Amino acid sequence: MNTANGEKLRWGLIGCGWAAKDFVAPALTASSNGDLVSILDPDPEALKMFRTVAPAAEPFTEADAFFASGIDAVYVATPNHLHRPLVEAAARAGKHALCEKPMALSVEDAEAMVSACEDAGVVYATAFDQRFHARHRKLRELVEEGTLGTICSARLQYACWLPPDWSPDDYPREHDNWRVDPSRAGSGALFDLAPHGLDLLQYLLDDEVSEVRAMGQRRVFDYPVEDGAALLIRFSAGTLGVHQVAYNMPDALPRRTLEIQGTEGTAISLNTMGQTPGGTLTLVSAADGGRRTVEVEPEEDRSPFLLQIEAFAGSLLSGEPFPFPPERDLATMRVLVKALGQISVGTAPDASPAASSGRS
């Protein structure tokens, strides 16, 4: 690929919220083979704030003026309505896509984005970032080795504290928690967090999801969307994996744990899940019980927002395709989508003492 200054890729932003300012725009600005050059949001005041961010990015309220800028591809980090028109209009520009998860509000939608991008011969993926966390490698490679021995179950919990009116801790603008408006979002808890861990479990077993079973909860919150979820998955090798998501955790709570178990030993990786680097991952033999600690490349401990944003430029760069094909992507996505039409959640207790306590 020849990019418009051959060395690097020019990138560009889409959508300026808190997710985007405290992860996305610090790890295309600090990306060793990209540069950020061009953000586009329709808010001028959002903009603003990523001038402490992206102090070199041109800033656009204008989708055609942004790109008409010289970009190469975008990160489209919108609320999850917009993104199959964003998507359609960066291969319309023939522009490549990293877009965040979920892939769209409906598997129609999510297919529709990646027909585009095939007919205008342009790259699709989606952000699901986990992969590329060091811990997670390195919990892969202990599966791959065989470390583990036969891998017979997988547990995920993944949740977080958001009551209707969250916002993040200072932020400078009265903040819109979309992530509760099932019209933007598609769901709540579900269609947030679910998705990361659907795929990472697939890329940890190297398998895929061939029966999903789901219930949902408005057990806290009384907003129009699930507060968490629980999945029981079959993999196709006959591994059983239970995944919980929830919005309805304390953050001061234990609350991003995974754990796979086999016949040789079972790996537990805490506080990895997430938008930083670092957690624990502890190895524990099935022989004796004992414990050790696997520990990871100083160099690879490193944002997994970073490490992905290097990966998908390194290989349009290169010409290599991204490892991750957009069809893997599509099949988390009807995975998601069967376990959201199976849930059903209640009415959540009125002045619920744990609605009014916590912080996010």
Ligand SMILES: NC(=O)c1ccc[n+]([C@@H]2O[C@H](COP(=O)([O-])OP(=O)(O)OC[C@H]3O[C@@H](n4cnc5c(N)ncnc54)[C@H](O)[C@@H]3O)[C@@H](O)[C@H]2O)c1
Given for the second form:
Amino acid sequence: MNTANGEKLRWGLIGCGWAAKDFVAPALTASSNGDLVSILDPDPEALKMFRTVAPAAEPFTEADAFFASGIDAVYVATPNHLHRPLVEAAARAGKHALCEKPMALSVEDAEAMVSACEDAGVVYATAFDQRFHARHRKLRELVEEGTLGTICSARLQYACWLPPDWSPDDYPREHDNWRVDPSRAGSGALFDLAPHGLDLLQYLLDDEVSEVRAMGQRRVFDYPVEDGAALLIRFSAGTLGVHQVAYNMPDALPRRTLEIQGTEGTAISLNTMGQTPGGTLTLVSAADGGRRTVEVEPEEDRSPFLLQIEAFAGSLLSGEPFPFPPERDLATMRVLVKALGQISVGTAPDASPAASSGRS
Ligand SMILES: NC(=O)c1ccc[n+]([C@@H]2O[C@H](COP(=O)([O-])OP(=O)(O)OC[C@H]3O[C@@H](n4cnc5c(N)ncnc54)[C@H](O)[C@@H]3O)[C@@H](O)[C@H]2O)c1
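Switch from the form predicted alone, shown above, to the form predicted together with the ligand and output its structure.
Then the entire complex follows, led off by the chain already shown.
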């Protein structure tokens, strides 16, 4: 592609909140094949916070001026209900878009985003950073090369503690907890966390969801979205999956666990879900129950956001297709919406938010 400066992709970042400050902007700034050129947020206080995070980026409060600032692609990191209008605006302005999960609040909105990008001849992708985590890539290789044998089941728990007034740790300004507002979030723990799990399981198994059954709960918090959900999943090849997401699990508990079990072994991945590199991957042999730690190369063990951003920019610069087409994200969105239609949440019987901490 022709980029504004030829060799590096010129990025614009839309939405200067928690994800942008802690994960996206540092990755865009560190990226080897891109520059963070412009940032957009209607809130001047949010932009002020970015003076230290991305000092070289030009701040904008108006979208038109931002889109005209010589950028090639945007990263959308706003609350969920704004993904559709902002991706459509980016497409109209001829900018490629990497957009945070969940894609949108509905399948219709998600389809409209993809169509807008197709019509404008720009690339759309959803920012599922978990696909780029070094240990998840390694785990996919183990599945692919048959080390685990025939895969029978997958279990994934991704949970955190999210009280009504939740704010990211050490956040320097007042934080608007839109996550508990269904009109902006879509739903609670299901829409926030399960997109990651659904996408990751499909990536690891190289398979697609053929059936889903879901239940929800409002167990601890009395906000109008579910604070937990459990999904029973059948994959096309016959593997069964259980995916649990929650806002009601104190962060000190074991809350990020992933197990893929096959006839030859089980892979256990701990603390790899989330925004950072690291965690552990252990292989248990079906032959004798022996355990070994699976190592990853130190240069691969980098921020999954950074690896994703470099992969997206790399594909645009080289003309090679991004390996995750939007059709698979639309399919995930359909599963998510189907699950949402199945969950029913009651009132909180036991509102006792005694513990507290962050969310990741
Ligand atoms: N991949 C991950 O692990 C991960 C982690 C956190 C958040 N996210 C996703 O990132 C997105 C943002 O979440 P967050 O926690 O950073 O939210 P946040 O509330 O911390 O930040 C959102 C920012 O968007 C800004 N904004 C509002 N309207 C805007 C507009 N029209 N144009 C530009 N900016 C606008 C707000 O002023 C705010 O600064 C969500 O979609 C969330 O699901 C993903």
